[in-house]
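The data below hold one chain only, encoded as structure tokens and taken in the form predicted alone.
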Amino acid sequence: MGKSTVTTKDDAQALFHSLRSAYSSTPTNLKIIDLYVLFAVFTALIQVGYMAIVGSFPFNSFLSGVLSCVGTAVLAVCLRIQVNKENKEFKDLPPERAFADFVLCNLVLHLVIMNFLG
């Protein structure tokens, strides 16, 4: 039983290691999406948090922001998708198109959001 326990930690670690030596070649404006998408993640669950210990009195008001950070972090994944040049599929789109529809998506998605409030 030890033994296991030792090479899961092994396992572990060199898991760790292996993607922390992989993110480590990734280029800077992809890093930077990355943070977008995390700050994006955390700040719905920060509301999700505040929702249980507050309570939910007006419902819409928190399912809109709930949804607009989860709609922004898949959004700003896609623009992270089109961005990677090692992604063969869209290596014929520019950046800036890319960027552009990231833009007017994230537009369409926050008047949607709008609207729900009422």
Contents of the next structure:
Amino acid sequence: MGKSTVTTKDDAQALFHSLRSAYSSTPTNLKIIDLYVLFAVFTALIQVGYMAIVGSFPFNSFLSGVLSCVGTAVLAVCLRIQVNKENKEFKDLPPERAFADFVLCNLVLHLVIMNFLG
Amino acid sequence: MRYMIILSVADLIVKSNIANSQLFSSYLTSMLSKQHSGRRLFTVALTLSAGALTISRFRISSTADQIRKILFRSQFIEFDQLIEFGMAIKVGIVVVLLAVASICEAVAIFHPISESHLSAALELFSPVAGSFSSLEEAYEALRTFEVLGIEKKPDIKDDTCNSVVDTLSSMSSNSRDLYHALQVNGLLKCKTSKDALTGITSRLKDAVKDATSLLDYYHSIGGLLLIKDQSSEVDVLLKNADGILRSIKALSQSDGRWRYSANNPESSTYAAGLAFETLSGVIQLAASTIDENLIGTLKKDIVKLFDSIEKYDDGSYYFDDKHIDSSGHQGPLSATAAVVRGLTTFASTSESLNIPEDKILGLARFFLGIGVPGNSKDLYYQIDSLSHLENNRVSVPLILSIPATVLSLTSKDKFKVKVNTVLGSIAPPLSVKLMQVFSSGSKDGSVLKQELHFDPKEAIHMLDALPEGVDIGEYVFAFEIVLSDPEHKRKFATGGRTKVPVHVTGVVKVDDAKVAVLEGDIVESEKKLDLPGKNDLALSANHLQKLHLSFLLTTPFGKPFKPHQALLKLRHETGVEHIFVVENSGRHFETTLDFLGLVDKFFYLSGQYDIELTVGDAVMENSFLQPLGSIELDLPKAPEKATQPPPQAVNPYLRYGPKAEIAHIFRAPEKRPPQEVSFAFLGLVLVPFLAFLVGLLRLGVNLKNFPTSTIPAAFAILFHSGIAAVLLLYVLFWLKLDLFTTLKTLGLIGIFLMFVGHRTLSHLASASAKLKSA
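Could you switch over to the form predicted together with its partner chain, since the one displayed so far is the form predicted alone?
Expanding to the full complex; the earlier chain stays at the top.
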């Protein structure tokens, strides 16, 4: 059964390749949003790592930093859902409207974050 | 602090009005009810001592007696109980003993009027701003000055005379004002016209006719009597003397007191005194002779009043008014003074008034027993009454006084006795006999009949030699006055036997004093002491040994003597003290300190102890407190459970001095990471941002959808700048702005942004819709 032993590795590779090819067919604006989400998450992770090293003294600052990243990532995900043309639920929602919501919510989030930052 | 208040209150109350005992007793009751029984005794003792401290105003026995009455009334404590608990109350015991002694023995010394009364009169009666505030006060001052022999200042005289003349000539003065003005006039002899006096006489006579109350009668009759003395030309005699006497008598009561008016049921002894004065005035002013029976009944009334006389244990008699009048200064002093005035003026009008001479002497003792009063009214009452007693027709009291009650055997003092009248004048020829000598505490005394030698130059009776057996100690001498002229026996009151306390002091010899350290019963070291001279011992002992001290005390006559204090004190170098009483048997005084038994009492403190011996008594002239040296004591070590020595008194300056300064320690700031680490991570955080930008470029981001035509372009630019402005505002908010300014600005930018954004996005939407349809 030589085929079965290599199958797992091949399967993983094949899965990965298929994901990549499937992903390349997504529209560009969705890719931008995905990139933004990744950026926000990485920033949050770096902040958590920093806190792990130096301690959580101004805890409010740490929280505000992490929550701003997480919050903006969440809002970006919502935007992606609403803008995605394949999503039947939001068929009638114009993407500009979704973007306007995204901008407004981000501004409110960042006001709160700035207040909590201290 | 509270006890100072008690002292001052007690002093005030006793000074102003001792009959205010209800006030005092209620105060005492309220004070005592708030305290526990243990403290009650102390409070009572302290109050007793407060009362005793006002000796200068009233004598001890009267205060103690009064306080005793108050205590019985307040029913808190029995006098006997106080004596039982004497151990705890050191202060109270002294007062109690004095009170008990005075109650049992009735021993007191009275002194006639002296220099101190003169200086008090000058001080108390000094007029404010050159003149007296009222004619009544002016009369009191002038009368006191006259009795004491003080010269009046001419400028006061002028001022007061003006006031007198004004009052006498004014039509609006009532009989009271006229009475006081006439009193002052009688002393100052101001120039008044005969017409004025005639006018006043007729007004006063009308006032007598219309009088209804006792005071009306008193003032008008008194005024008429004064006019009679001041001017012989004016006719002041009363026609209806009998009728007036009867109407005044109608105000009398069966118990001897008088009422002020028919409507007012209030009666007082003071009013009785005023009534007697008025009645004697009527008798003197009568135009025709008065019915003898009427005068007889009046005499009976006076004698009846004397039934209500009260007595202190030292032999003084007084009258007390049961309730306090609204005018304030009624009390035993004013009531007794009024009765004395009334009695003496009545006695001057008629002979044969039957008042026993010991009561007259008792009244004189009452006034003298006050000492020097503290206010002008009391001084006036005292001096005025004493001057009436000095020359009264019932019996003149003679006062036996002792200039010095302490005799010293060493300086061979002679015992001196003075007999004077109450104002200090010379007495008629008499001799003083020493009848009995009691030693302290005993009731029986040796009966002598030693006559005292009279020195006419100094007017003093002297005892040439003290009776046999009078050694140092406290004694009571009983004297009797014998008048030389038998006629004088009726005129003068000598008072039978007068008892006087005497202290005889002398030097006590201290012999055969020695200190020894004993081991068991064997004397280890013995040293002789020179008492009461200086000594410097240096002994040493351990806890198995004993210290023995002994000496002999003998009086100047060779008898054994027990002093009040014979104490041995051992004082450790740390300041802890122990006191032992030296017991005696007859002449021989000794004490043995057995250190084995005292180890615990000494708190196991070894070291050097200073020895001090105290022997003292009131009658011992050479009482001493001598340091004898020191003893080095070696005591065993203290076991675990031994009591600690009491802490020594801290120097008060140290205790209340400034304490150590406390510096405030601020909260230590939290540990912060080193700056390099923070900067490194700042850079690291920016890396995803850069990666985002790079990713965007790789995805082929473009601005193709940006509107190209002018207006939409402008709006688009404004939209992006609006968002940038908000973000900038947030940065400023974090750096320095506060929330309110931020929100305000945010609101403004937000409105702008909404408008602009709506325009831009709707333009974009319509553009993409067009694209889709096309």
